[in-house]
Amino acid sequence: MAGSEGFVEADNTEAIIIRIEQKSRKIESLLRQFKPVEALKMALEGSPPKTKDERCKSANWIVVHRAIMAIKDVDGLFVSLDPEYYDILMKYLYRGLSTGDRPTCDQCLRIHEKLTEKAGLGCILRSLADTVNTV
């Protein structure tokens, strides 16, 4: 089975939804502080989740999404978020414009301005091309 390896198995679906929630929580937490930066940071590490299970990734979309929408200085952002983070933060972007919901798209249209001017267009093109990292 040519590209699938990497992905978990069906069996792993319920430990990754429970690491999710686990991961949401420590959001919540840091979102309460006020630090949505590092909030954020915490919702894409280790994301994607290795798994084609759509339940897995609508949960890591839940908590990524909670995350975007609570940056208010999205200048201030790229000041904080590692180079690291960029390609899967545009893909996250990209979901987020998919949705089609107003609030969802406009904060993730004021993001990828900032993010295509710090890190290039190279960003778009490699999200994009990733067929591997889906979100």
Second form
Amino acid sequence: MAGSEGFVEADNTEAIIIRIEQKSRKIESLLRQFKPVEALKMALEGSPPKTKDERCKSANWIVVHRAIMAIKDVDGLFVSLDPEYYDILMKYLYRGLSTGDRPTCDQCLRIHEKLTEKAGLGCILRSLADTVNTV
Amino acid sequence: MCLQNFPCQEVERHNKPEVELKTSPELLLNPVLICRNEAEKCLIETSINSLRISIKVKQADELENILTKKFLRFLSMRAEAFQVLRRKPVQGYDISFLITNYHCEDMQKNKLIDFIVQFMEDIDKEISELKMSVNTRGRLVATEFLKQFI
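With the form predicted alone done, generate the form predicted together with its partner chain in the same format.
To see the whole picture, the full complex is given below, headed by that same chain.
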């Protein structure tokens, strides 16, 4: 039982990583067309929440990071981003803040401030309390 | 900051701050690490009955390094007086605070947070003052000493 679940997990992992690679190619093309908001939406969409595999999470983080760094206009971002993505974005922002890399942290702090204004403290608490779906 | 009393699950009649032990993952929340830049960071770990905040202060040069270490060791040794201060900072950080549910029962939560913010601001001010006084004294001593050679 555990063995077969292990196999399913491995297949899923490979499938997820392939999906993330395809996604990153699409996102690169969107960024070249100067559409960072769409790129970020696409990056947040396919976030695999239930995988425990660190590689999937890291692969997805790299993609989301690329999209976050490309954003120049933070207010414009929230006009077009759906509220269901706020929680996932907040979790990725905290992951970005933990990296310690100055430009990443600056950008993450800027977006965090605006996101807290928009989504409120509940968003922060959900990212703290959710131990099941981590990014 | 919602901390409640939670007796130890493993040992009878014991009440331990769960964030220090980390024995039961269901009692812990995700730790949050916030880095302003490479030199400064803040780690916040929470559990059901306690909260640990660890801060790494910016140290621009060797002198500030020594001053910070000595000054914060001085404060940590007197942690009893501060109540929420931890005697030893967490590995990799300069200073740590441990807030338990008992502190929340005795003191107001917003005042606790104000205290921590004020504390860190005062530490920054104190360390810059110390650095300035060390430099001034060094300059004075050097001028007096070298005057005899003119």
